[in-house]
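Just one chain is shown here, as structure tokens, and it is the form predicted on its own.
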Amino acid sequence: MAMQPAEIEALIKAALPDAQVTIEDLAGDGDHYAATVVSEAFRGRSRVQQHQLVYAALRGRMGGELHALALQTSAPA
């Protein structure tokens, strides 16, 4: 079962409450998304650590309900 963009956003915001999240469905199939996530929690962390925080927020859905997620992460300017 495919995930809806609102569900992805809700999971990320539950883990990173201050996050500004933008989700784009890349293929129209509910399996391939791009996400831009801006959160103060990312400040001082490497890009890998930032992505790990987002993947952890998705609670194991990557590779199952969510096939692909292209991530752009950053701390607020």
Second form
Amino acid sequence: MAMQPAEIEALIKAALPDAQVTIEDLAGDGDHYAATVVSEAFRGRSRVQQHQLVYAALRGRMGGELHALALQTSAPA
Amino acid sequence: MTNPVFERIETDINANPVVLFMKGTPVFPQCGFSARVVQILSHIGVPFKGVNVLEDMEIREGIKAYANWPTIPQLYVKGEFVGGCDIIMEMFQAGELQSMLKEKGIPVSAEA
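Please move on to the form predicted in complex with its partner chain, as the form predicted on its own is already shown.
Below is the entire complex, every chain and molecule, led by the chain shown above.
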């Protein structure tokens, strides 16, 4: 069961309310996406921690329903 | 009671300076993301141990719990989780991967 971009965005925003999220469908098959996420929650955190926050927001779908999500995370400039 | 799978993982990542948990082998990667990390490590001339998670379901699931990271590949340097494909690519492009490896005493050949 693939995921829709809007669903991914909604999950991320539920966990990171201030996040600006852009999602790109890499393969058109609903489970290969690239996403950039900008949120204050990332400030001062390592890349691994930033990505872990996004994976936690996706509540276990990452690696299952969502096979690939190329992530670019950063705090607002 | 310690987790036997975690112990196996720890033995591997402490016995080898650079370990890549991947799908497939360094010579025959079976996933685009794993292949990309293999290419980067080969490009900067860093020898590493490839662990094919497709041949060991316990490790395949165990490594995700170990690092609290849901996907493969996963790169470990001197026992420490560094990141998956995205992070390794980002670090490589920024030259951070090369400097981090040198700091940990791992020779890097090409100044990519």
